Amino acid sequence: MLRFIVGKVAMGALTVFVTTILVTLLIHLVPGDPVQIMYAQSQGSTPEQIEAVRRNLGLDQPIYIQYFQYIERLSQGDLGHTIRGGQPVLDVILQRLPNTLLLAVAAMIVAIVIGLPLGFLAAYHRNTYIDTALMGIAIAGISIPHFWLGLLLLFFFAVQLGWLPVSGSGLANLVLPAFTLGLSNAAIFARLTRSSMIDVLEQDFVQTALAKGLPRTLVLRRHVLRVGMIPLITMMGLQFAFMMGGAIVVENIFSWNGVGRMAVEAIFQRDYPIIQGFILTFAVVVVFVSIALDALYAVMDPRIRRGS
């Protein structure tokens, strides 16, 4: 198991390393002079001010020098400073990151609580009208875009019924964004759970346990559910990454004060240090969550423990 975890950590470190290269190249991938673009709408910017910004960003150095300087700053916990206001990028991100993580975790809970029981129920009643109806709902849930579902929930529950606030960052404000982000992922979990559970139900050890007279509920709970959950755990890591990405849209719909909304604001303001910091932070969080879920996968799967 230790070798398995070390391998996953090495893959995660490689992912972060590649991300640092892409982040360094980000400014150079923008057509034209990025500093000129940043100040395109500013009035009274002098050539000296623009050149000072270029030096501050290190754009007057060869690209390989820029990369090593960026790595050196990262080793000291320095992600640079914002163009607008000169604040440390790390401080700005850390102020908003907890809100995004809270939204992603809440959406994951919604997806698990709704998706797993529906998928298990569909597998238990496979090839019946219950299975068909549940999978039809799941396909519809996957097909609905986040922005459309968010606006629909916002209009119905906040504007028409007045049950929930329209925007903000309190716990009550978390309900609609979490359901907007979680419902589509609940549909994905339902389909994956159904497929996984059907595969397990057809295994010989399940049929043998039932043939021996063990209660069906006991077999489902102790054998089918545990074995069927193993591939779902890995999928949860991937879905968490999608939730972090989907949070960018959802945060802007509900004015949720997270890093996704911050990134969109930075894009409109052409504040490249914040955009760079957001991409790197996103990669680190996703890698960390993936490693944690892979470790849980190894704990639940005896084959990995025996192979370590």
Given for the second form:
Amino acid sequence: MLRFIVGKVAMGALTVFVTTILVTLLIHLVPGDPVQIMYAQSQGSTPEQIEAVRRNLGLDQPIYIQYFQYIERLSQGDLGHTIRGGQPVLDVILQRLPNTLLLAVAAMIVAIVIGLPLGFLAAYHRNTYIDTALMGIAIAGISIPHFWLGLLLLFFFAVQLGWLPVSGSGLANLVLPAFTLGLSNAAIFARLTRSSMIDVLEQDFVQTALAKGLPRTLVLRRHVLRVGMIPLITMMGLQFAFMMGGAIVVENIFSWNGVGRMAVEAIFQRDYPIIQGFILTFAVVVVFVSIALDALYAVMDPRIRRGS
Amino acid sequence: MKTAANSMATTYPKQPMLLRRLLGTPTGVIGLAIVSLLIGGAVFADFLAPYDPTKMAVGPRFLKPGAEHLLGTDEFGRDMYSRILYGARLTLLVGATSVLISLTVGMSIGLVAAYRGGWLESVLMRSTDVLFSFTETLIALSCVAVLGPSLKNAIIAVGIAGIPFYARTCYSASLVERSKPYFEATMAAGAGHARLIVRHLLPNVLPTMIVVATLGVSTAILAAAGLSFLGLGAQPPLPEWGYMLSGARDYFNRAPWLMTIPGLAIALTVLGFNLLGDAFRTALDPTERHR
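Could you give the coordinates for the form predicted in complex with the partner chain, as opposed to the form predicted alone above?
The complete assembly is shown below, putting the previous chain first.
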């Protein structure tokens, strides 16, 4: 088990390492002069000022030196300063990250609570009209863009019915974004759960358990659900990463003050230090969550737990 | 001997054509219908559209859908029906081009990695794993951050973002083919690298990749429309559906059809490709057929 987890941690470390390289390169891949572009919107900056900024960002150094400087600053928790306002990027991100995580977790709960039972139901009634209907709904759910779903929910529940606030950052404000993000993922979960459960339902040990006269519910709970859940846990790690990505769009619809909204604003303003910080944060969060879920997977699956 | 071979040949059930198998399922029929409708609309937009999609004030502003303007008009008095038709063209262009980028690059990586093995395989597949954990949204967003917002850059961004997924899928499909006896036999017969990859590996992984690419078109369309919705893709006055949606939220109460129509167009298109992809999978994969 230890070996399994060490492997996962190593892969995670590699991912973060590659991210730091990409993030350093990012600003050099920008066509044209990044400093000119960053300051194009602020009027009246003299060539001297531009040069000073270039020096400040370390852009006058060879690229490998820039990378080492970046790592050195990173190790001190310094992600640089925003172009507009000059705030420390780390502060700006840490201020908003909890909101994004809250949204992603809430959406995850919505997706699991809706998607898992429906997928299980479809698997149990596979190849019946119940299965067909549920999977029809699921494929429609996957096809609806979440930015459209968000607008529709906003229109009906906030504007027309007035049940929920249009935007803001209280708990009531969380409901619509969480459902927007959660519902599309619930459809994906339902499909994944269905195929995972069907794989288990068709195994011999399930037939044996049923044949020896165990109650159906007991077989489903102890044998099918337990085994079928294991592959789903790994998929949840991947889904969490997708949720973080989806949060970028959803945050913008509902003016939810998370890192996704910050990133899109930063792209418009060409505020590269924020974009760099965002990409790194995103990678670190995704790596942490997937390691945590892999560890959970290792604990739940005896084959890995006992290291065979 | 000859008669034995003949009788054997006749005992095999004849494989129905792909198209017939595709049309044998309701998902295939609906999917194919939606996609054909979309392609038709896109190809014949010049004949079908009554107005120039970017021309303002062809009618009054915010006209409800009706006889004069089939799907109403928008905040600039542009004809929505024409905009949706030309939007189909953009959507197909975006879907096809970005999938083509992901597919060609991803497949090359997957094929080479599976064929060569060794350190090259490790390097290629580890990098793919790393990029894969970034998720497509982050890769696409980073690309747009570098290249700047435009429809062309959104297509490139979505195309690059899809590479890891296609590389992975092609890699695992190629590994399976590589381990089969026929491949070993061809290798032993002295076929060159290029021949082995292009003539033997490629055609055998292609069916899998067609399924993946069909489903991938819907993902690509969604991703690009999402970028345009955020203002990071298509720029005005292009009749891009995602961009049209983002403008619609300002006129929620006044003109709800500006929000429902482009959204429905995206959802239907994506649904069409999803159904078609699912049907392709069922048609091409015998183990899936009676599931």
